[in-house]
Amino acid sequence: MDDALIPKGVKRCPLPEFLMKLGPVVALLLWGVVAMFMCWIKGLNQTNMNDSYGFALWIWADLTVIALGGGAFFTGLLRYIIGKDKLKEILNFAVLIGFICYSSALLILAIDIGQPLRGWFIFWHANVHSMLTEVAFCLTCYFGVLTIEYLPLVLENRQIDRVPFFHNLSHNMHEIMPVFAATGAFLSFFHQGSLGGVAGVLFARPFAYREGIFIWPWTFFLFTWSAAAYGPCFTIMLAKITEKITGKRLVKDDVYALLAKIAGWMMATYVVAKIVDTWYWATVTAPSKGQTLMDFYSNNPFYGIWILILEIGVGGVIPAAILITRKGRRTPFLLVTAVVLGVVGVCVNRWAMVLQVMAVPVLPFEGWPMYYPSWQEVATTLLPVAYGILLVAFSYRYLPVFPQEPELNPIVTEAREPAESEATGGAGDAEMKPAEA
């Protein structure tokens, strides 16, 4: 029966091989549950936050998937609207990993808010002034639009499409779905901004808050620019993890470079802005406020100069150096450097508007407050990520996440036989060992 739904044209291993080697993350997705339900059970005295962190790991590892997450849309607007057609054969895996991305975030804010009962609060009791309640709205429209996107995906398996009806459903929706494409597009550009407003405008805390146009701040801006240039490279990075885990090629050499190649220069401008605005920052906003740039910075581990660094730096320029090379893009050890520098930069970044916004004192008399985040927080953390793992290997095994794969892994079952290979000169002797996933 499990053959049956595995798609035509490739090989996948046993299935109690496939349910065995994902144990260890069963097991880490159920410790991430128990955390779960102590968090809503006991409430938020589980976690390290305090007076000083009202937003700590879950913001951080919030607003991180929702930046990785950002490949899906990205890709689906170059793929729609923009016409990049290669990009079709990677564009199922993006839909795949943004769709996760994003139920793990709506995951976390259930957590995070610790009476999940009562998140419909923000879109009955609204509070309009509030840049979090588009972000809310945006994310949750946003979230049902990945959902109609995958769902064409999970139609075609292989039994489910032998149904008339779910068949033409999948086939109708290939078919609208560049209006998916636009909305998703349209939806991802405001809530993208608008979490990178929310820090923007905190004019209390010069770390970071920004000049800007109107009521955006510039952080608006470099947040949706940056998911855009980012997102991309996490798709790449996965796929990538998939191909070396199956031991398969799934994706075409040129796709990747395509893909690559245009997060490249919208990493490279990307950079250049982030640049231009630290400069503005540094010479400008924040000495208007009293500070200096070393006043943000500490010497503890946490908090030191290398963040700025790392983000920039080894997170940016370089990346986006190697990204927008030919060479660097068609090297795979340079394009898998590249797009994991480049995951690496947006963490960071993230890691410093959330965690480093609450650090660093704003009074005389304030030091620099250290947080460490709790066991439940850590499993909590991990649990989506646990979750995203098992979703990957699911959809791997039983859908058509990559539609190249059948033609990059060719499956021959039988040798020929003796008289046939001597009639053709030998050329059936050699028989070819299709690798298994």
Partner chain sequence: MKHEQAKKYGMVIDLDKCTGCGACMVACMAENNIPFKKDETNKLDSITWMRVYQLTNGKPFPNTDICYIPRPCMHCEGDHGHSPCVSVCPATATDYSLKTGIVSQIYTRCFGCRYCMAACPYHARYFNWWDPVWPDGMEKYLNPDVSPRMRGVVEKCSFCFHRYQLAMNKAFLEGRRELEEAQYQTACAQACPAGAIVFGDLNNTKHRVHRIVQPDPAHGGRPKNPKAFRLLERLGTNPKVYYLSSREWVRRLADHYLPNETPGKGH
Given for the second form:
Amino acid sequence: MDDALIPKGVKRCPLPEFLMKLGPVVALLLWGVVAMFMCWIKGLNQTNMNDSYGFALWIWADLTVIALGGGAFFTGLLRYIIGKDKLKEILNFAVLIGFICYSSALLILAIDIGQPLRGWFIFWHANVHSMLTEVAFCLTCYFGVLTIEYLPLVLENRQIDRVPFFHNLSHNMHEIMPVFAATGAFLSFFHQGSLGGVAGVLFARPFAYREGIFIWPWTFFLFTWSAAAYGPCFTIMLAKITEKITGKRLVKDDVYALLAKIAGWMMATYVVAKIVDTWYWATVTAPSKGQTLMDFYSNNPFYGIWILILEIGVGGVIPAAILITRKGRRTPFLLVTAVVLGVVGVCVNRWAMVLQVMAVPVLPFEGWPMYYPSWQEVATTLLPVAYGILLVAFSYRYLPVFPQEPELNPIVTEAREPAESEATGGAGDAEMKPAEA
Amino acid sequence: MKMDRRSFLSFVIGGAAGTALSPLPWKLTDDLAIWSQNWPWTPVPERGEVSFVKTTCMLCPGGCGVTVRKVGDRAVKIEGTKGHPVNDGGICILGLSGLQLLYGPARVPSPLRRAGERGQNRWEKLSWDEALSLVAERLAGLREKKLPHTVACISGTDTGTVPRLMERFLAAYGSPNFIRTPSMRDSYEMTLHLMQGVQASAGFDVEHADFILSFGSGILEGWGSPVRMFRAHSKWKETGVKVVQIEPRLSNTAAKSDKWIPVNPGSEGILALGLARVIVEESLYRKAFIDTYTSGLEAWTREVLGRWTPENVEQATGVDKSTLVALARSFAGARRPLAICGRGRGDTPGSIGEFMAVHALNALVGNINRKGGVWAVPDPDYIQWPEVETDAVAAAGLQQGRIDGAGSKKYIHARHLLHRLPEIVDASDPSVVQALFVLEANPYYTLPDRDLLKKAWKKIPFIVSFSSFMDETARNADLILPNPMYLERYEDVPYARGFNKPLIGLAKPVTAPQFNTLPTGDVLIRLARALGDPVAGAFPWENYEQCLSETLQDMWEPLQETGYQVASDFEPGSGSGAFDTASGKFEFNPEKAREAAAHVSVQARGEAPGYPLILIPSDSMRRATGYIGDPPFVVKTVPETVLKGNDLLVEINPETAKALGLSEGKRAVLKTPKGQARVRVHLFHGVAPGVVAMPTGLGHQAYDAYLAGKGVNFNDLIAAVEDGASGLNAAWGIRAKLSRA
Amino acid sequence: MKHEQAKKYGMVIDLDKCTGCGACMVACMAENNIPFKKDETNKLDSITWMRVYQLTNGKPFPNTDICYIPRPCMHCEGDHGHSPCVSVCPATATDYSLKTGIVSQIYTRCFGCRYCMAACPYHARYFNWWDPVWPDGMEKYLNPDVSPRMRGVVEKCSFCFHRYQLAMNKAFLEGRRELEEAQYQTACAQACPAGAIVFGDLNNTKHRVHRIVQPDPAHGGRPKNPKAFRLLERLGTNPKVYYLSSREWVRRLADHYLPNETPGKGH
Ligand SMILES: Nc1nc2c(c(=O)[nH]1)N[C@H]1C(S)=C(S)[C@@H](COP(=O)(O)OP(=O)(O)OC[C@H]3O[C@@H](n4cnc5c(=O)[nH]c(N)nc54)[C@H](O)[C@@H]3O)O[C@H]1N2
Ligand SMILES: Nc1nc2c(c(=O)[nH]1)N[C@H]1C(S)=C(S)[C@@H](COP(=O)(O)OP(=O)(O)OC[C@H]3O[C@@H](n4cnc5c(=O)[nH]c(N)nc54)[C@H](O)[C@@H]3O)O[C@H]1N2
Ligand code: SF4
Ligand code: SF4
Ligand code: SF4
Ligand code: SF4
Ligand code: SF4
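Form predicted alone done, so how does the form predicted in complex with the partner chain look?
Below is the whole assembly, all chains and molecules, this chain first.
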């Protein structure tokens, strides 16, 4: 039915089947949209946030998707600026994921603020001292850049491409893409950093406060660094999931391996920095305010020291160790394990920097306030997930997202190409079904 | 024109770009933001000329002077009146919230007649003429049947022109049954009567005392005139006055005191006797005062104190001997020590034995009618109305004796015994009360043993409430004749609880009446007129305002100006003239005291095995316990350790909790011989193991949605315990059982 | 010139006198048009610019002790006006006035991002989760000097700034440049029945706050009075609300201390 729109050289399932499979996702999306409008119309009383938890679940999601979307700027940087040409095979996908992540982040911010109609005051009445101001400006600009980066891909749709104007536009945009990639990398460096700064500058919240270098809190660098390290993991993880779902190989292993290797080394250095930061904070910063490390991890039902171990050990040291070894990144099981652990690690880090910051009592006579999200919050937080799945699905169906797909899945033979490396075989895949949620 | 794909796309994109570049979206964005700043559903208070009205707060017996800030004709804020002798600019949490009552949803909008069953809260509005003729008819009927004495009135106070007009109305009509609601005022009056022979209220010169010995009095919980006590407390802190608090629970007063002595609940009077014994035995008393101005010490020592050796006291109170002796010495050694009693806010009278024992301590240190001591403050005498002339029906009615038994042979010294009423009404058939008026009181909420009360209530055929608010009593009445609030009416307030100088405050209209109300004074004058002579003859005034201004005579004008008149040079006189007893001296009154001392500590109801714990009330300034229910602001300040959602939390010691398998916030069932309630527990080290402390002032079913349904009414779980010597209600707690729910 | 000397309004609250009665909370609610809801028992969404906390020494019966501590906004000066909350606000909806030392809040500017709440360690900031609703007729008592806030914005204690403005207007009309201590008093200080709250200009040696606290300008306003202390002083918030207590355990609960540190010496 929609054959005319489908890229040349690839095969897609029939439209009804495609739409049917997306049914549950659309339902999830609608649920999220209902919740979103409830928050807008009735106000934030629809959430379980409160005066102690002024930031909660979806701000965590916001920070997390921005970190995970870091794959886009970092891959772009590697390809256009550093010259890792091989990465162009996954760059489209990385840009798509980045676009989804950043548009989701902006949407979440629009729902999160108490007076959405005045959201633009952040630009109009900007306070240059505020990390959020910087976040808002950079985030918006970078979203623009991502749109520009994503647009050529859209223009490459078979029907659009037939219009000479768009064809030329797309071509010219490709030409100047390195400029945007550089701009994107620059903007990302700052807003990823400012997002780290959001928590890091809270000098009256000892759990969040990390002293800094010049005017920047430590978290500024840690956040940028971790986004560069973990963003590619997320790109790889989603590409693997897409392969799993479509039942096709879409990216060659050497591309994965290259990206994984770079991410691994970024992660390894990041983890060292993070450990140094934690160490300094636990032994110098906190004691100078009269507190010890365990003050932040005990006397409450949830926030235990396990969080720190999960974040730095399980989600940092282990995946870094896997990815920096050739064997690790070449073994599909280990590679997938490492990227999943990495994603978990960065999620936990952002969780701690949002939710745990709010939970830790600062006044000595207060206890830990506990928080659980309302269904409206959960639905609104899942809304971007549903939207992301849809955008990936439609992009995959109608746009040449994976340049290597036709080569890896020749349409004439209809038979699956023999595996390049034997470990891609079914057994391994079946065992480690990646989290599909 | 043929629209191809290309031109279509161009059109769409061009249109979008054009719109974005036009001023439209920007203007719209700005307008939306401005709209969000001026949402029509967020009120914008009107401006107007600012003015101030000085008046008197009537929300508790504290008698504070307040100044109301007005903008145009709206009252916007209540503040304390600077220079007022009682509160000098300070104000309490309840007084501050008066405007929420004035403009609040709990107001009764007009005269109302019950439309459904009692308590169903279904009403029909009627005019004042209709309402008054309804009452007049009823009263005329009872008089015709020669039953005027079956009309009773429960009133929050008996001083001031309005309660006195009510009393006068009943007298002219033929009923002696004007009943004041109970409080420690009853027991202090009786104490002064028995020991000093005077009819007076107790005033405390707290500003000048230099050692405060408090037997459970909630100095910071609302005892006396709250703001004044707070101010005194701060002064004590500044000048180093020692405060010793004797109380089973760590109340705010106890926490702020220099020494908190936890006693076994109910044994405070015994401790007082024990202290007296040490003082006498060690000859620490003021000999000059004792010898010259008192009589009966020797006999009293022998007959009353004899039993209370330090060992026995230790056994009964749990306070060890050495503490007792040291306390007696420091109390007697202070220059102007002052002992006070009346538990918590003083809502329950308490045993007369306890009051006499504490008062005797003051006598031992010579601190009666002296600087820093207890003063007998004579009741105000400005109300000089001609004697009521009664006809035969009225005279016969007045001969009947009071329904509550006060003043009868058995209760010879008691003036009001409201707690007895439910039982008496319940036992009579037909009811000895055929018509009940309720004035500035909320007995349906405040009387203990509410199961019995509800049974008795059903038997009373006609109940009229004069309340400004839809309180529990009004809601369970047949007719409501709403009084304007104190901020809308004139009324004299000749009383500030515990204040040691004669004082008259004037409440005056700050705003026009917000609802269709009529001052109760006017209601009585019009009712009297409707009943005709001789009742009408006792009410010669045109209206209440005329009555008030004529009664106040030359004070009327200055009162309008300043809001209060105080006899600042008042001296109670400490010489012989001050005591109106047979001996002309302060009497230790061994005979009465012996009887009283036999009941110095009344037993809590209930037996130990079934009810292993002791339940006591705990008062707080943040919870009004009297006629007024907490306004929304005050409810808002109730901490989460007292109220969680609609659940009340009772305090228990962590040890008790452990034994019962309860932890913080857990639900439990609290059961007493009088009732049971579902509660939650709050673990608090400041309450003794084995004791349950229950916050008072909650569990309202009426007023507004901000108060109704929150928590449990302490009065549901307790019953009066009659003091064998005085007849007053001396209950201080009740035995209880707490189990996991 | 004398009249140009910057003011630094502050408070000192005597915890020995404070009775925990809550009048300051309600005085503030009444003065500043603070809304209320049917259920206010969840203190995490209950707007109380002034909140009175109960402290306990945690000892078992009968050695238990409690103390109350009223907490308005501390009007933190931080380091030269770098208050925790002011510097983070992206929309400049809250500001530190170097003229008065008061941290302001512009409700119509605030767009409700709540970053300032995350920054404030005292929980002095409150979000309007709901539209404020007054029962029919009750809006009559609203104070026209303070605008009621709409849903979705943050609010907090303003040191009753409108009273400052009114006092300054009056002074200006009467040809005065200086305010006497009594001419500008906050609603809570005025109401406190215990007289526990003293308000005034910390820079003015004639004002009681200055005399009681004896702030040391060389050390970030640290009190020279040994009974005086501030909450969480070690965080560098430099608050302008001071407390007095004669009880050691109370002073210790005002800040965090390592087991081997004692208040007053750990920093
Ligand atoms: N005595 C004296 N007079 C002055 C001044 C002074 O300092 N002293 N200053 C002068 C100056 S500089 C100015 S700008 C003017 C200001 O004078 P006005 O514009 O009158 O300003 P305000 O009195 O502050 O507020 C006006 C009204 O707006 C309401 N309001 C507040 N917020 C909102 C909202 O969001 N929406 C709506 N619809 N109403 C709202 C307030 O409750 C108040 O009733 O006064 C001038 N006049
Ligand atoms: N909470 C709250 N904040 C507000 C407002 C509000 O309504 N509520 N209103 C806002 C508005 S509309 C305004 S305009 C601003 C006003 O805010 P400001 O401009 O700070 O106004 P003033 O407090 O009047 O301060 C003016 C200063 O100038 C001095 N001054 C007076 N005459 C002279 C002179 O001839 N020469 C010099 N050199 N100095 C002089 C005065 O003594 C005073 O110190 O406040 C704003 N802030
Ligand atoms: S203490 Fe009583 S009289 Fe005084 S302000 Fe409070 S309620 Fe009114
Ligand atoms: S009003 Fe005064 S005494 Fe009452 S809680 Fe507030 S500061 Fe303490
Ligand atoms: S107390 Fe909180 S809101 Fe107030 S100035 Fe300090 S940081 Fe800001
Ligand atoms: S909530 Fe309002 S005041 Fe607070 S930081 Fe955001 S915009 Fe500023
Ligand atoms: S200073 Fe004013 S705004 Fe601040 S707590 Fe006190 S009354 Fe409220």
